[in-house]
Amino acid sequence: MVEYARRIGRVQGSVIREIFKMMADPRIISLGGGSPAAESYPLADILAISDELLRDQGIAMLEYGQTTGYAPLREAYLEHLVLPKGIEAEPQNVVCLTGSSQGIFLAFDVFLDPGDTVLVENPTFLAPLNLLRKAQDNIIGLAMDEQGLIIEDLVEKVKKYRPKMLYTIPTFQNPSGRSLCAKRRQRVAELAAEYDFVVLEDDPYAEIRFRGAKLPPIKSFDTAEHVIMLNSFSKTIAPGLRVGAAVARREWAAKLELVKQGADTHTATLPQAICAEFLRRGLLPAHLRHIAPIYEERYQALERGIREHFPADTVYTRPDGGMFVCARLPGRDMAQLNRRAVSEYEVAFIPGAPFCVEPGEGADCFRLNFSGSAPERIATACERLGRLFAMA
């Protein structure tokens, strides 16, 4: 019997891609995923934009492209999404991406080596967990409060670990929700220049804002070139079309165009001419309004009914944009209550350990997903969840 490499058992199933599957169910409503509101998918937008791609250009979009990308989207994604934020940048910083987490896998890809520090917030993103261990390198978890990662925290465990990347997604965090404040931003930036380590910011949920003031990207604090800023368009125009971009230093950005041709060759041409079109026409800002009062309704559903069904000790984030909310409810087992909830109450949610670094951590947490179901089954999730979590 052929064995496995012994890396894939430092691999995790995807609760989340479990839940994908639940969701086949029509009669389970989903708070777990991290889908889109369906309704925000500018469906008219892509069509007339497909069509005309295909009418006009259709052979040089369906042969082979770029492995840096395709040249328009890379102009209108510095125009559009990189130069208004501060950061100066140029077409030969950029490489676009089949979605934002092939950013991830390629940084991890062109600077880690086994046993390399990587420091992460405790809760972050599962799919990073998975590749660092995979790879074998050491991960530190950093401490969060409301505002983000802690920077005192952040500054110990730099001295003490002499980490060669921090993993962050700064903007309504995945899974907490939190968004870093801008003062710990720059922090951030200073530090990887002091102490020469890679920030990899990770920003796919930043444009979805339904309250407060826009926040800085770490990449706009960073003169010393440390940081590589990734965004993605699965979330702001449709997860389907798997492109996002990267942002870094030029010879950087030139190492990661090196991983990607050995990982894909170039990312599928006509779908970056997509979202390239999508940016070059002005599309994206009244899209970006239309769709914050529909991520808002679903929070504020949420929300409410949180507080109207979960028990009292309950403990929630209250985010001003993207996806998610992180809740606790002290001393319970929120993967047996996750499996009752399937079961019996037709509704899933994620439980958080997955999401932690160390085993053990994150058993009382859990994440709910707002944006991919209508008001009324969020209320009606909030609901069911509250009957269980009165017995737990």
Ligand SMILES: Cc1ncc(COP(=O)(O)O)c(C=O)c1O
Second form
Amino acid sequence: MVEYARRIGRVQGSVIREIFKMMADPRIISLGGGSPAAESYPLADILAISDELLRDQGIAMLEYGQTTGYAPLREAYLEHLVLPKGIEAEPQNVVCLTGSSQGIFLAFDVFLDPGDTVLVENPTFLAPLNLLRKAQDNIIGLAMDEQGLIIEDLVEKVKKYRPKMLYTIPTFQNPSGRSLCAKRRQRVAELAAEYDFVVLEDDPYAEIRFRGAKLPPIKSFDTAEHVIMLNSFSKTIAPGLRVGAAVARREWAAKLELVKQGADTHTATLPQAICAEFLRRGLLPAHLRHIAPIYEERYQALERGIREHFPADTVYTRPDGGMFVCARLPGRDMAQLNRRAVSEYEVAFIPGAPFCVEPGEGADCFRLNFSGSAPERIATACERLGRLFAMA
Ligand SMILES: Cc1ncc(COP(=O)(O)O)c(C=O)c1O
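Mind pulling up the form predicted together with this ligand next to the form predicted alone we just looked at?
Next comes the full complex, this chain leading.
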């Protein structure tokens, strides 16, 4: 038989994809996914915008487009999501992406040779871990506390490993829900300049805030232009549109564009135009105001459920936004409990180990999503999980 490429053996199946399959079963209450609340999709706006775009612009919406992105989206992204955050940038600094996950792929492709060192928060998002493992890069995990990655640990590891890149999710991190405080964001930008590494700032959740003050992106402190900021419309408009964007120094944006050319030529025009119009018509702020209380109510239901039903030694994070709470049941095997939760209690969550850098880490941790289920279903799920965990 024809053999697969050796690198494919290093790619793990995504537990999240498996959970997505389970979510199709309506009996399962899923605290596993990472999608917006079904009720929150701005369907009527998207319908009206697409109708107008196709009617008024015709085949321009269906032609090949530019690799760097649909020009009105690059401009609207700058005007609404970059410049107001204190970042200086022009259209030449922007590349539109097929989801921000493409930005992770492109940035790794542009900067990393096999064996290069990348620092990541530990735990972190599965997609970059898989890409880095596949490419045989050296992945070093960073310790976190309630304020995000710990600067002393970062400094120590920067000096020791001389990394090429830091991949970080500074706001409502996946899976922990934690946010990096402003002082540390500034320090990260300073360290990147001082020790000459790239910061890949993956920030898809920043706009989903239901309490607390907004935090400036690391990119806003980036006077030496060492930061690539990635944003996504998946969590704020709709994930199936597959639209994201990157802002970086001109030469780096040009390199991302070069690699994107070979990856997919360009991001589909109609979804880009929908996002551009959504921003241009000023619909995003109202939409975010609409979804924040929905997410807050769901988060409160989860927090209450954990407090009332989970064992007394449960440790968990308390985010001000985003979609996830990370919890720990010291000493328990959460992969095994997840299997029992699904088969016997019809509740799904994601065990923590796959988010961790080293094998064996995070076995007693798990991620709970609060955006995807109604408060009553979250309460029921917590009550059922409480019964299961009481026996563990
Ligand atoms: C941290 C992080 N980055 C990127 C993504 C991917 O987003 P997109 O749909 O824009 O590719 C996700 C999705 O779950 C995520 O959690």
